[in-house]
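One chain comes next, on its own, written out as structure tokens in the form predicted alone.
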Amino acid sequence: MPIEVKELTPGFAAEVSGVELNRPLPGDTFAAIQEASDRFAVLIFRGQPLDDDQQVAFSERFGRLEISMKLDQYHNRFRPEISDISNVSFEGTLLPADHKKVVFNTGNEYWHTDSSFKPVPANYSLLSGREVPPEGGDTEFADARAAYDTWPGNGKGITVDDLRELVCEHSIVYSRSVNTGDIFNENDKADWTPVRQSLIRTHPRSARKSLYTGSHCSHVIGWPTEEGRALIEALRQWTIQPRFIFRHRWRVNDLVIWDNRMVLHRGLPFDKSRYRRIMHRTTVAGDGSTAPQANEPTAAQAVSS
């Protein structure tokens, strides 16, 4: 039986239907899903009751899974594929609003994309919601495609042609330190060291381009620090309009796939003092680095040299 895709914003995002994700799943139907997620970016799943064996399953015929990071796999409780992105301590009792497990994932309610700190950049992300608030605890999701096909320059003569040979700096460190504190220690500086990403993006199979920033996205290779920034920042605010955004409510057992080379997303927040949230996430490894990094020429030193 083939599967059902309805579309729930023009272009953007689409609800699947008909399939279950618990069991293996014929390539044709595993084709289907792939060529849905090409088209709209974000795929929402609903009454998906998946345990972690059978989410890492199905996630790995993306491709291969990455390795989550220690606060995220919170003393390994779970399998090293899977992000515990939740407020609740091992015992199942509220962790309080101070516990750096907590503080770290407060950094997800500001507009990113997972994995762009690491040289190489996710391609999928899959999220599980096994417990979710009554109230609050959306998540967003903002299509950069349509806002690189819209962009109409930053009115002081940077068109978005400009923006194609420009190389940026990551890093969650610094991220975080803008959103939730200096909240990581040395050894988790020494870990997370600045990576660098091309700005635009052009998907393999689509071909479509999107403005890849978002809060790990600091600041533009060898332009003035601030006026990188600025530059970034507009970028930002063109992609999170209200016209490029689809919201997703959760219920329980709700699986949501979004490719990261394509859109921005953030958690909204919700009374962390009162409610319940776990969610689990695999990430699927992209395919290589969007620019070369700190030791390598860019393409621009590289003409130049």
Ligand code: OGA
Contents of the next structure:
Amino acid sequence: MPIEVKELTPGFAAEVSGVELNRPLPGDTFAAIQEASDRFAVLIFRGQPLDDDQQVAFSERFGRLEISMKLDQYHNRFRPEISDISNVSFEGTLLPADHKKVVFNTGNEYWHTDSSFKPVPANYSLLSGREVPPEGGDTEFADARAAYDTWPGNGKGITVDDLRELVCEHSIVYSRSVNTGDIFNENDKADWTPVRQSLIRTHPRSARKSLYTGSHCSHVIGWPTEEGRALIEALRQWTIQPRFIFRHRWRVNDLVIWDNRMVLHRGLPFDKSRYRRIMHRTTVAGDGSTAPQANEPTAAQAVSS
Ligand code: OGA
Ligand code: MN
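Based on the form predicted alone presented above, generate the structure block for the form predicted together with ligand OGA.
The complete assembly is shown below, putting the previous chain first.
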């Protein structure tokens, strides 16, 4: 049966129905999903009960999966491909809001793009809503392609053409220190050294370009730090205008797929002292670096991407 693709916001988010993702999909059905994701950078599938093995099997259709970070795995309860974005313990109890894992996850509440702090950043993320709060905890997505297409320049002589040459430093140690406080120990910091990403990305399938400025994006290589940060902040603010945003209100068993090359996203806050929220993410690794790297990848960065 052909899938149905219903546009939710023009050219950006769509709901896909007529498919059950917990079974092996025929090649033409998967091809239709992949085509939909080239056009709509965010795809919503409702009513898709998935266990981790099924989620991994479907995700692998898009390509090789990343191994999640230690803090996302939390005592290795799940398969290593699963990022457990939750405020629930190994034993199933609500974690205190000041628990390191919960604090780490609040970093997701700032606009970002997954794994841009790895030498090979992610292509797609697939997020499965296993338990969702009755209020709060929506996820927002901003169309970084539309932002690129419309950016008028910074008013100080920098045009969109000038951006193409620019490479930025990305670091999760930097972004978390800004957004959640310094939560990494010295070993983590040695594992997660800064990497380089180009500021403009071109999608290999759709050829669309985007502004690649998530929270891990620290500064522009070769520019004075503050000047680079001001440019990045201006581009990020341009990207997150209401007209470019789609907001997803979660129901249990939703699966949402987004293309990290083309989309910024963030989780909205919820009352973590009252509500449980369990999301399982699989992350499809990218095809290569977006810019020449200054350093060899660390062992953690190498196994994680
Ligand atoms: C993620 C993420 C946001 C959310 O899983 O990569 O940023 O709403 N999640 O949980
Ligand atoms: Mn994320």
